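A lone chain, given as structure tokens: the form predicted alone.
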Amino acid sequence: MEHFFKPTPIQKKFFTPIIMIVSVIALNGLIFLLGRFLFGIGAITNLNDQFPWGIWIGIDVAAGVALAAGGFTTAALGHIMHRDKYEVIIRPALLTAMLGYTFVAMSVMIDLGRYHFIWHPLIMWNGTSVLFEVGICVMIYLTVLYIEFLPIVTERFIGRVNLPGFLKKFNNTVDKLLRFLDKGLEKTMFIFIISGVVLSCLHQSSLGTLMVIAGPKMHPLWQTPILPLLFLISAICVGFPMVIFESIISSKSFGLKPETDVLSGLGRMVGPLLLIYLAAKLIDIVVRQTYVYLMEVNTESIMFTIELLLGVVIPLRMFFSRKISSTPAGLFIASGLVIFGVLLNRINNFIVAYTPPYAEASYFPSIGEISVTLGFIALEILLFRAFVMIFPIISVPQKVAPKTKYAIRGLFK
């Protein structure tokens, strides 16, 4: 018998000990969200006039954004470019990119002190405005990652929909409009996969851009002219690897096999990747003659440093590594790394980095903050465990006998 992949939801039990221990972090997190929701923003964060953002926009919105870069980097990779080897990578962070984005639009929403007007930009469109524009992307984007996981929808319950009591009535009419989004999307999907990778890679350079508009605000060794630039750099950077890393715990958490040959391959394109990051980072330090900031010892030298290292050079020479990048714990602690960088870098160019004009004291996130933040990321833990469960995301292996597998590779290309 010979095996071929196929997308499958998975049939293991949702409640597992560690999942209980991220079920009571996601409630305490909503808990504190209730509290910012009846009491107003100030009554459980640090953010005041001097200090108007904090971890909820440097984490949950720009890490969350570059995070969730997977998806357009798969798609890009998969669909636009044909690799049909990496087909079975797709799905996973499709889901992953339509998780992390629903989360950063809820971020900026509770972050926003009338949180009400979120659906302002809608309507009131400001062309000269970096803000509007990386908000209007998103939303536009967040829609297209919608769009895009509906034929795995239609996939899932065509022929199965089988609704509750004195619903039954309608099963007839809902398979016919699953049928008709899936024939419909079918031919137009090639359309929602472009302007999904167009709209990331604008939004993703835009927020770069925001910190630009900041100006002498932004410690020098961050503050540069090609910032949109090596956001964008870094958020292709990541993609990969945040989907080598998701798949290998994921694989791990189901008691799957890892897909090495795949997540190998993706491992090949990330080291030339962070070399030109690295190179961009280097060329831009040297040019702007900013190293001297690195003979100080201060926090921003140190997080600088570390960021550097820690998330571009170490991670770079793992996957110049056929021995380390062949290995899923190779893979795992290198895509590791460059997500750590990534992640400290945003918290670097939003946070550490951002000096308000009239700041008394230092930012530090308060409890309610910290649990909020650490609450959506259990969310979307739980979430994406539920959507591979009902949904056919995570390909595995189906066993095939040897005159028919060819048959069966034509019915699923």
The other form holds:
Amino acid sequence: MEHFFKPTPIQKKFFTPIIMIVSVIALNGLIFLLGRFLFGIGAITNLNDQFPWGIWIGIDVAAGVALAAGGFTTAALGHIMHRDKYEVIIRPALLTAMLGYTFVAMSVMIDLGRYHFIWHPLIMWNGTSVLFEVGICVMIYLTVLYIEFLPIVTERFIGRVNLPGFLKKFNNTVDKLLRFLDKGLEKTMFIFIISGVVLSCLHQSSLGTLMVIAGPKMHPLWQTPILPLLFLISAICVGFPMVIFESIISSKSFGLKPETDVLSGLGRMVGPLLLIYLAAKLIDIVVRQTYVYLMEVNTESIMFTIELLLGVVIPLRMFFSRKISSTPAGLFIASGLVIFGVLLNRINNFIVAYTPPYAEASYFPSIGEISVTLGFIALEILLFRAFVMIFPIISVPQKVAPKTKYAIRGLFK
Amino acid sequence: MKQSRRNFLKTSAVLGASVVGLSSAKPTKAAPQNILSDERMGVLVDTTACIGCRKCEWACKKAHDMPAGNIESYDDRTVFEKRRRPDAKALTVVNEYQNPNGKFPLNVKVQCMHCDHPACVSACIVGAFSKQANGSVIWDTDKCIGCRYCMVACPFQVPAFEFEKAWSPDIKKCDFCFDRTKTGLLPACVEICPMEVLTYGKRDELIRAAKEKIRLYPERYVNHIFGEYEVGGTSWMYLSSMDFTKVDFPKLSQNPAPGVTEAIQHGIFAYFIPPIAIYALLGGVMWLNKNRKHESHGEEE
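Now show me the form predicted together with the partner chain; what you just gave was the form predicted alone.
Once more the chain from above appears, this time first in line as the rest of the complex follows.
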């Protein structure tokens, strides 16, 4: 080995011109969010009795969950399949998933009319409700993600606890606690890692079942009993592209060299996954004979075509090309297309396909809804940046060989 | 010694029984009520008799303590120019449709259909909806978290939401006057209707009566009782002189609305076998890979 990679907190200035713009977007979202809490959902959104769910559910929650799938796919690859080469991407993916799911939970909260009762599903169970299953799974998975992140926190602070002021006398106690936590987590982490993968498979698929109950209110191009399967496969498909996309942006932003070798290795796995998804999708429209709806030209058929062509077929071809999938630019574009495809698929399933019987006008998100959605994405970017500056997450080439104990803490030796 | 062991056995037996009792009692207590009683009531709406006086709208608001206004104001027929839907401020509304064959327009009262297999009861995340023995599908304020999944699920797009309320908005829909019928009163709309459009009675008797009406006056009615079979049957049923799709009834299959969803859901969670199986499988894979790594990297570490 010619160089060692070690997760290290990035030492850079937090604010750059781009980050300033992102901050403004975040602030704008928070202002509209305040409006939602002061004046109600109706005042800020274009939702009504016909369209009870908008982009806060379609994008923030449904697409948010799908795009955070990098967390469980990389955990499966790195920890369960034990492909050590991919260790460097596990932490960034974990952080993305953790932040992603946190914002999913927050989006659910702001969309709930009675957000102060968000804890009700914990004690009021309805076994027939898909939403209940999704809710419980996401709650548990979020907890698991926080636990999976803990070793990074202990690694950062063990031997470096330095509380301000009068709290100083607790330094020792906190340090001991962290060491105790670290030891315990190292022995039990495998339980959480497997749970994380199982829980992800469960709620990623159940998220697809969510709209099945809308029955004839959902356009037949998307309304299918295999929706849970399609949602699960597409979530697995988008996991690695999301990691690749983010890794390239992070490298660019922090002036690091993209780890092209690792990323194109990931990319090579995306092609076959996309092929499985495309096959499932095509078999579905053939078996249910819904391809007839593609003959007419309307919003639904156009959106369906864009979703499949731009989001699946083209990146599929790109990932199968050795030439394209071994350059950062090619990987970046192909990954971006997969992400776009899954995002559009979730929007299509939850918003475009949903055609209520008595709608006077079709739904389009309001300025407030768009602002909040963009604001949350901006906040996530800001938090991601702050986290990689505080915690050892992004792997940076080291001049000297690191002590192995700390480089692979929380993994299995 | 013997005594204490017996005591120990006794306590553990009691403990065990109570644990079993608790765990078996919990689902029935927590899961929403979904009763399909033979005695369930319903309403037969004969739209051909309705004159569109909208007294039912007024009575409904009165019965539910909602601002109702002056009863004379309901004589205003200009509201019929637009199709209206029940919302958070009116749990029932009457619409008017021009009848191409008949002299008189057709007036159709709209409210919750009170399905026999309600999608809302199946969908509600906290089980706030329940189907009662008397046929009503009602909603529990204390449970609801305002997620509006019931509105996504309802095949008739009936549940309404107080979008304009910032704090603790309610889901609103017809509750079949559950509080009135409990005390032996008629539903408010049924009681006030001057034309006897609405017949309150046992559901199976209403179906018999409706069939008799169609048999006696085949020129007056289309041969279809809407709600007899739609989405597995509804408590409220309609007779009409026009095809139901022409008076804004959705075209629905005879399968219960939540049907496929529950089948999928119970398939994924069949006694928790699939999740546990995946867990075991992944654990096995992890263990195998870990061992393989140990062998190949043995000398390095």
